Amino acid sequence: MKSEFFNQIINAIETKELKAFYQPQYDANSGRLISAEALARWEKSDGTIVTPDDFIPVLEETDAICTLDWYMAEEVCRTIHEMGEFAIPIAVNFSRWHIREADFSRKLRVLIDTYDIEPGKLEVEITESALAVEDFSLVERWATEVVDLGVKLSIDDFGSGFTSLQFVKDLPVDFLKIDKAFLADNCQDERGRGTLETVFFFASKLNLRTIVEGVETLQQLKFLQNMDCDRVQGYLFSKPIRKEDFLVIAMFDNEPAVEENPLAAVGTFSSNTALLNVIRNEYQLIVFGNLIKNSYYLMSQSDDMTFGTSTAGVIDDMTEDSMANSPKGYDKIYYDNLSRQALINAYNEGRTRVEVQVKQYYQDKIMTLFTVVHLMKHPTKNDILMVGLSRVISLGDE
């Protein structure tokens, strides 16, 4: 039965019953069409429509899906070529079977060269669940070969499975495509919003761009704008459309699909980003720590000023390293003001802020630092938190 079904798919490809539809993707803030996703649609000659849910899962049970994937990839490359100077990135989905396809990158390169398109205009999507079932070394090699071609790589349906964060941390991924299930409550549930905020913060920390699918309401869009989301797609903007309609929109009628408001881009998340940039410009070193747990991590360090501080570690060890790197007399100043116990004592005395001027050796010079440490209680635990900011006042000879 499945063999007969596969033969029907092959016949549908040959007779052009299988078509690539395109769902536009929009810049979340400007509302302009900036990319698209290609989706397979089967329209039989008698007018019957076979939905993707009826044929793609069957094909995905074996590597038979690869035939459809490569057909779609070629259709996308042809479309990009036809768009010429108006070409925008278009994503095509590939199943997990391709991760073990030995000549995958070669076949992708052949398509790119045959249709003479910029590699960056082609985006490869692989589902989160596909990554989870494969050996990491295979996934890493496959992903690296794809990105080395200049093609963009995105993890589709992020958050729908149980992928190890290693896949996201260590793979050369460009985009996280966030599963539409996150929007199911229309962004009205506090825990749902908190989960989405965490995902966007996670993506930002890893310098990944974000795409959210399934956007259907204005409330969802406004929330995503506040999260500094990059791209959105969904029925609020457009259903998947035929190639000819997509070409008209992309090449001749690319007007904003949402209200173009310069203030719309300044949401909660992007405002926080702007604030952090101001703080980073003011202070060359920013450290966050937990005094009770004796731990810290380096939030920011100036590119042109290396302090020799580990990215993360034990506060007491950082204190010892800093004291050892202080000129005579300033080691005691450092300990009396900035050691973990000194800061705990300050907090217990009711102080929420400690200011001190310290000196450190930097190469063959002495660096004078103004350091301010803000102290606060953890909102739900008995931990004492600190944010330390250090600004270089001067750098001179001993």
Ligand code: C2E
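Residue numbers count along the first chain shown, from 1. All of these numbers come straight from a predicted model, not from anything done at the bench. Between two forms, the rigid core is defined as the largest C-alpha subset superposing within 1.5 Å. First, how it differs from the form predicted together with the ligand.
- Comparing the forms between the two forms, the C-alpha position of F223 differs by less than 2 angstroms, with the core used for superposition.
- A movement of the C-alpha atom of S390 reaching 2 angstroms or beyond is seen between the two forms when the two forms are aligned on their rigid core.
- With the core held fixed between the two forms, Y362 has its Cα displaced by at least 2 Å.
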Contents of the next structure:
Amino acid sequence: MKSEFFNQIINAIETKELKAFYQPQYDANSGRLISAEALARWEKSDGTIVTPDDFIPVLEETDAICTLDWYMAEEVCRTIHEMGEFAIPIAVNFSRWHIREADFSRKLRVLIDTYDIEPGKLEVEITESALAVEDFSLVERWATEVVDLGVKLSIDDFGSGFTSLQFVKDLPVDFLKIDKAFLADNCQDERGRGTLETVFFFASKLNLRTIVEGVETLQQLKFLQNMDCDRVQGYLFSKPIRKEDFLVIAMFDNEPAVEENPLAAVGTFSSNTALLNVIRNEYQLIVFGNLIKNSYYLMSQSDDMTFGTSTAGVIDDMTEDSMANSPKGYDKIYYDNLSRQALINAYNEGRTRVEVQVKQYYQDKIMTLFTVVHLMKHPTKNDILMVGLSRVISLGDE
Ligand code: C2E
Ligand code: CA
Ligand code: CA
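Having seen the form predicted alone, could you now give me the structure of the form predicted together with the ligand?
Then the entire complex follows, led off by the chain already shown.
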């Protein structure tokens, strides 16, 4: 059954019924087309078009998907070559199987040489979930080999898991491609918006560029304009289009895509960045965490304080360390207010913020901290997310 389907796909590749469509991506500031993503379409002889959701998941069950991905990669390299001096970067989707493909980077190199293209014009997209299931050292080696070629690396559907902050932090990644689920409710939902802001904050901390896909409305676009977003992609600008149509707009008609061009009006300074800088100045320690996954990431730490907290880790371990570092009696206050269980209970009681004063030993002194934790639901999963802000209010003997 599966192999019969595979044969159909191979046949579709040979008869060129399987095609690369291109969805343009736009510079979030100027509104100009600057790059694209290649997406597979199966156009049957009777003219019907099958979208990837009807064939990719079946192929992805086995490494059969690799045949299709390499076909798409070759189509993209050919397109980049044909565009000559007008070439713009184009992204290719690679499934998780490629991480274990021993000669992945060698194959990419052969394509780049064969079509004589600039390596930086080719982008590799791999999903966050693909990276999270693999062994870190394997992923790191794979990613390093890709970027060493000069090819750009993007993490697709970023934020859909929040399991891999640690992974991303230590990988040579160029772009985070933010999952379109974050744009749900037209960015009107305050908690969803908060989570999106956190993802942008995370990206800026790690000096990663950002792409937001699935932009469908002006409202979403306006919201994104206040963030440090580099590229936007979505039906508001263009659906995935045929190669012929893509070449025309990319090479001859590269005008801003939205009529009134709301993008052009925006300066490069982001109010979001300014706000984040203010918050960083106000609080010496900012922690982002997922209470259900029991993981945290240290978003910001004042340069002149060392809290001895590791950059990322397990919330329960942080609680244990902080309790051990509390003066007598304050360990219980810490546990009752800031442990994972206490925060989950607070959230389940309908609270969205928890505020408490705690004490910690700091060098030979006792430090009093005011901590406020904001609680919110993950936009698409049943996870509870937290942002904890701590300010030092005194440092003394008692
Ligand atoms: P993806 O990589 O997340 O691709 C983005 C999907 O969002 C595309 O669906 C695109 O058409 C759609 N999209 C773009 N703008 C909007 C928008 O404004 N609103 C909405 N609702 N959707 C938008 P598509 O083309 O059906 O592809 C679905 C998935 O199939 C892709 O998701 C990708 O995971 C996979 N895929 C497509 N081509 C390939 C391929 O060559 N290789 C592999 N491994 N996977 C592929
Ligand atoms: Ca993609
Ligand atoms: Ca995606």
